[in-house]
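Next up: just one chain, as structure tokens, the form predicted alone.
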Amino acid sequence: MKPSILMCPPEYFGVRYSINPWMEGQIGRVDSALALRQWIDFYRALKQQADIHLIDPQPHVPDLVFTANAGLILDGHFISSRFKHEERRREEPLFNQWFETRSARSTRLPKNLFFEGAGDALQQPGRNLLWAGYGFRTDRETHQFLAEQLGLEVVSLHLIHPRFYHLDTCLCPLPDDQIMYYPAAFDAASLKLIETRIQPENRIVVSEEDAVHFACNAVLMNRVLFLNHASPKLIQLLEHKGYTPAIQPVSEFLKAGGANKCLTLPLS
């Protein structure tokens, strides 16, 4: 059976504001064209490994297409995200009633806290863990509520770094109890977390040239690794590890501060 991704094509993407260091100077610098290009052919890649369900775009919520920060869903429980930047809060409604009719248990946040989604929250395959970030976007408070919700260990590692102000930017858990992280992005006490977690040999500490052109926000289908970006050193390791990288740029996505990852959700 295969896996399960949610997409939202990018007619109306755009850098329309300013949230993150990525979006600064970039106001209205998208190349539309070329944007909907890699799209395309980033789509038309993961078809191949998985079924891809799209959400409609909608001409007042640029960032939709980001369907990493919907919200977290996990056998069939989806947990809907309350976004920190009140420019991406219209997405919520059109996320919330996509997956209303469509999860087995649809659960909201407690007020006042934020949460966003699979950016922030990412389960370690093969393990009853989640790993969760904070700092930026998600509150802290938020990973008792996922722990309650779905039952799993949930590991809080703080983000440091702005450019990297969702997990997903830089950390990517993979099989045989793997990550790939950047280790500058976060604090002592999450790198040790980290460590106690993971064995020496099983960490692909991921260089400051391949996290800036986001290496670490892929997607995992069938060993298959789609990357934005990686230096010849990266993907030489990757292939030593049984992964097959596979080059899928999205470089007009990062004007927004997102790639592969961000451009996709697991709904399975």
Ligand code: ARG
The other form holds:
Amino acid sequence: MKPSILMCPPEYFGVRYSINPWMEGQIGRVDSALALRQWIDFYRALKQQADIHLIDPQPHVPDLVFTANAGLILDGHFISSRFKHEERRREEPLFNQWFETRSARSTRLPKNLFFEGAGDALQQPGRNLLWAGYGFRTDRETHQFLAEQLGLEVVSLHLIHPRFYHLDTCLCPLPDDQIMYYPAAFDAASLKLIETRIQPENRIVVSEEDAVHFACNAVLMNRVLFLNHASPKLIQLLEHKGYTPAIQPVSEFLKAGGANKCLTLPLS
Ligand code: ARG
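After the form predicted alone, can we look at the form predicted in complex with arginine (ARG)?
Next comes the full complex, and the chain you just saw is listed first.
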């Protein structure tokens, strides 16, 4: 069966406010025609591997394209997000409504807690393990809630680098107990937690140059890894591990602090 993902066409995408370091100085600077072209190219490439569902674009919510932040959905159970920034809170009813009619079970987050969905919660393929980020957008207190709701071991990782404010900007779980990650985004205790669970030969360490081009923000579909950028060295490393890197540039979305993975939400 093909995997299912949720995307949102970038009709109203743009940088209209600044809530992360990437957005600073970028207000009004997105080339909308180029953004649309990049999004469509990415959509078409993914469509060969996945069933893509779309949420209707809406005005006044320019970050709605980053569907990874809608919530977390595992085995048909949707856990809604609560955004840290007021600017994105307007997206919550839109995402919640979409999921209410389409998911087997839908759970709201306890009041007064922040959680930014699959941007900060990534399952290790084939394992009962959820990596969960905190420090910028998601409250650590939500992790226990996720563990109880989903029956998974949740490993809390402290993000310390403002440019890597969501876990999916600096860590990408891969099959066969592998991960690709940017160590400088985590504190020492979190690196230990990663290292005790993932063997050294299974860790693909990304350089700063690759990390700032959002290489970790990758989407894996049947051994094809879609990513905005990868250096020759990273490409070689990924190929050596049996992946086919597919460069899918999304420079216009980087201006808002997101890339390929942020533009998708796995539904299955
Ligand atoms: N401008 C958006 C924000 O700051 C970008 C979200 C990127 N999403 C992600 N999953 N990393 O919230």
